[in-house]
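Shown next as structure tokens: one chain only, the form predicted on its own.
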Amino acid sequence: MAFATKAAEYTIGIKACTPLYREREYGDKRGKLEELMRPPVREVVIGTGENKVSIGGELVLYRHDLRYMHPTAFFVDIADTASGDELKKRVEAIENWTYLYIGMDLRLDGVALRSVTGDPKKFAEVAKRVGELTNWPIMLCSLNPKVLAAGAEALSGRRPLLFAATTDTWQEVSEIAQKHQCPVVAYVPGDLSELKSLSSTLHQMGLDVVLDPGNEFGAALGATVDDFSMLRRAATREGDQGVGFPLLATPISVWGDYKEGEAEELAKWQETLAGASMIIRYADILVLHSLDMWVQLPLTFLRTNLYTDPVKPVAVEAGLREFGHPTKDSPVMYTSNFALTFFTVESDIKQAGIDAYLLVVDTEGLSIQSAVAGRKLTADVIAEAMKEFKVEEKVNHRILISPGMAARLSGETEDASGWTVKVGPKDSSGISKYIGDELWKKD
């Protein structure tokens, strides 16, 4: 019953029930259960091994109906005109792009190799080299089936995503995808009915399908947003299996209007706006060009926030943390276990180089202000946490530093704990001065 409940809530996959797949007698029931549990938007896996990426698998149109399952994957382009050190540096830049955000390393997800030369031999050479340089998922981009065939052959066994099968080339591209067991993008710009027909055909052939209804930005952004919205609504609300596939967006296409000598920053800004719009409008994979931190950070922040579970606060484990080399005379502070609050306080303490103890109180993932207002952070909760984590055994003094936002709890906390409570700064950036000037020891 516990397993069934988790499966019904989609917090665990039915493949975790090993007897279903190990014992032949369950074959029919397994098939029925898989069909019952199949998400409206099918899941597609790109790449192999530990770095493979899953897209799609979505269950709902709106995040707060349940949750979104697989974060939008970011693939950054490399042209097949790149070679030698230029190619190596581009791959390394994609792999090494990272940013620490509330305890998580934000990263990109894959490489999109574009055919600029149109030469199958050249494309295969670069694809092979990219495959040697990285084990990340790869997307092969060309409307020429011969080019795709050469690239897929060079990356045999790596399961790249093939872009794209069109109404003119689907037979050739589907043969390539079947031969190398690759997922394929169905590309029909401007005609959702024809896109549905093509995707259904490819799916009936046993292929994993990704949809590209065409991407136009700038003045035509509204039409692109409408197309993506209609496709996802039809899949999740209307149960239309013909469009129940992941969606691919190409903010990189804004560079098609870029002219040599123009300010690159404008194109980068337009790419950021286009990418943000498509993340919000259900894009499961983005193809991007710029690696600038100011371009990628807004997109990775947006993705991270959008794909958190709305009913599960982003929280860290409660407990007593030590910073530096605290002694019996070191200060003791407390904060909430809301991840953003904790990692901000942690960062400020580390940057200040302070030797201190930090009591992380379980506020059910709420910030200090919200926890105080909602009675999740009270004097009794703080006193119980101090007792549970044996704070009194760590120091000789009995002074507890309260966040400035919880100042109104000071008197009650003193009564509940028996400690003297000193009100610290409202913003953790002031901890350095507050502790450094020993204000916490003064009356």
The other form holds:
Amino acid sequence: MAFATKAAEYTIGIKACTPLYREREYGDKRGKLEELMRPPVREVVIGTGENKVSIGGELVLYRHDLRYMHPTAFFVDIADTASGDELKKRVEAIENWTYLYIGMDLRLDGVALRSVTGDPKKFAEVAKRVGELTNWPIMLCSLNPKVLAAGAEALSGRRPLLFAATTDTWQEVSEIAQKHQCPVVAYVPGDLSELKSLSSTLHQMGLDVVLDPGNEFGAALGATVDDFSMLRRAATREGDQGVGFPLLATPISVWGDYKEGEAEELAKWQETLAGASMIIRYADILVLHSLDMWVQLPLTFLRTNLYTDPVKPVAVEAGLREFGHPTKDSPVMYTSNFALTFFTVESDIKQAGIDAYLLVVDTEGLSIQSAVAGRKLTADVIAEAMKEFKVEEKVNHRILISPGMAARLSGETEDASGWTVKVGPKDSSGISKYIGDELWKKD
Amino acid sequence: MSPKKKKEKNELVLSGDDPALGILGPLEAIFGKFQELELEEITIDVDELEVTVPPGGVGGIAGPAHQFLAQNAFAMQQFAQQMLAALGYNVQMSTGQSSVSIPGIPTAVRPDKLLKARFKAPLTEYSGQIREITLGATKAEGGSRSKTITVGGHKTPAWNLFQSSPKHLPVVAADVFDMRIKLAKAVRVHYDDVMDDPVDWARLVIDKFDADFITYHMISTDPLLEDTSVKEAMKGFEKVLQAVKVPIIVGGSGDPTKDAEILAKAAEVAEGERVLLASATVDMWEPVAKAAKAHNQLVLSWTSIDINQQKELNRRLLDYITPDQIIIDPTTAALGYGAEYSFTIMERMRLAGLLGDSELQFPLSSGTTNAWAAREAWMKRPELGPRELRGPIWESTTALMFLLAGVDVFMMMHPAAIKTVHDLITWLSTRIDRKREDFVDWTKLSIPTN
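I've shown you the form predicted on its own. Could you give me the structure of the form predicted together with the partner chain?
Now the full complex is given, and it begins with the chain already shown.
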């Protein structure tokens, strides 16, 4: 029963029950159980090997209903017009895009190869080359089935996602998908009933399906957001299995409005807004174009944020943390116990490679700024924490470094604790310089 | 289901040292030091089960098993029992009935026609409605504003156009401070010329940046800054009231003692104008509530990412003022720095209001300028791209999160972000009908790649 309860909360998968999978006699029951456990949004796997990516498998509409399961996968495009060297550079740029965020390396997930030329031979050639350059998941993008057939052939065994089967091409495209065992996007812009007809048909054929109801942004953002909202609500709340598939969003579509010679920044700005809207409105996979940090940072942050478990506590434990090998002369800083404040400060101190004490004060999970404003962080609270965690036994000096955002409390804190309070940087990225240059020891 | 005992013996063994397992890590994490877990001949009553209820689950929507899993603990219990039943275990259900049908498993067939299917929009009945709150008062209404602003009135989750069009669209209030303040460079360049005169500042954001209205922050009253007297602060406030004729949100410095005096006096000075007093908090609400009652102003009820705290503060305020005097602000964190907590609290508050919780049926406000707390928004790091773009896109994306969660009032700063939010509101508010040929074939686009 304990196992069943865990499984019911989706904190453990039924695959963890090995006898079920080892013993032949359980085959029947296993089928029933799998069907029972099947999430309302089916899971689709793109690619093979260690870099393969799972999308969908979603259980709920709102993250507070339980949690979101598989973070939106970011696929960045490559055009088949790219020459050999450009191709290599583009693949590397996609694979190497990264940013360190509270101890995590943010990354992208796959490449979307587009047939700009419309030439099957060219597409096969470039697909083969891209397949050699990377073992990341690949999406093959063309509305021409002949082009898709050529690409899928060149990447046979790599399980690329095919974009797309339409109401005109579904018979040819489904044959390619069946032959190479690829997941396939059902693409029907502007008609959800036809989309459902197509997805149900493809699913009946045993294919793994991803839905694209058509993505238009700018003035049509409302309609796109509305379509995605209806599809996901129907799947998760109404049990509509015909649309219980992962959703594809294509922020790259904004480049349709781009005119040569215009500032690219405008298209990139729109691409960011389109991407952010669709990450929030349930997209399971995105096709993007821009690799600029200012475009990708808000999007990767947003994805990471929304796909964290909402029951993850906002607060970390209060206490005195040690970094490096602090001595009796090491600096003492304090911060709040809001998880994100703490992790950011922690990561900055570690990166600075300094020896220091960090007093984590119980601010009831509020950031410094909010805690000061809401009177959760006061001089008395700080002084009590210093006493409770015996800070004065740790060091010989009597200097406490306050976050810049709590500067207003320094006077009172000096009175309450008897220590000298020095105001540190407003942003913890300044800690390295502040401690390194020994600013805290100066008047 | 009949509670008769099972005849055959079933055995489920999870062995921690089974080499075939390969998933020991996660198992051990869940079961702790358990090496073996046996389930046999079990008969279970519902009360024996321990189930974790996810917070904020909303109840009452029936459907196949997994659809209502998150909704309540009982569903979770039933589901666990159904799993055991599927394995042939005798599970005694002391309450409830199984409602799961096992649909057919697809086979690899090749139909020659598309299956006909009709998509039905998932319409939902909501019993509650978010209140309509009006800010500002015109001459006819006893004030001197040239317009009023009404927010709220929603009957559905944000932007569910398939349900209905939004009643009132969200609005943007630009921040105006009563003294020169430190700002990120990307913002500062737009305000440098007006920062020494709040009147110029207020006019700039209305005339040039197209803000719907303003928030006037009297931060110079902070005892740690200029400690401006109440009297002096009010002179400045009156000038601003004269200079712009839009509705006004008026705030202090964040010093609770001083704010109590400042906001009380501001309520008096703005008699008849229906200004929004920012803010009442759990630690300082009574003076604000009293002043709002005495002078018929509105109150921003500001809490810290906590639904119960918000309900409690609203209850206290309602001892003094009426429900049409409240807007709520559950705190805005920056994208990457806790925004998801704000997002989820806001989404839950809007839904709770729609499901009938009268203590949460108030329009939402967000201090979106807080987006600039994210270092990625302002830090001088050329490898992250120009700050002129990074900053405003951060503020815009942060706003977009809350726009989709259901926020009605945005307090913002960067002109590009203000314009973007106005654009987004326009775009989100109507469902443009599109034909198939309107959609661009993005697979064939020629796009510059740098």
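From a predicted model like this one, the values you see are computed outputs, not experimental measurements. Think of the rigid core as the biggest set of C-alphas that the two forms share within 1.5 Å after superposition. Numbering follows the first chain given and starts at 1.
- The rigid segments shift between the two forms, and of the options A267, V60, P313, S347 the one at their hinge is P313.
- The smaller of the two rigid parts, set against the larger, turns by 39° between the two forms.
- Relative to the superposed core, N337 moves its CA by 7.5 Å between the two forms.
- Here the two forms are laid over each other by their core, and the C-alpha of D355 is off by 3.1 Å between the two forms.
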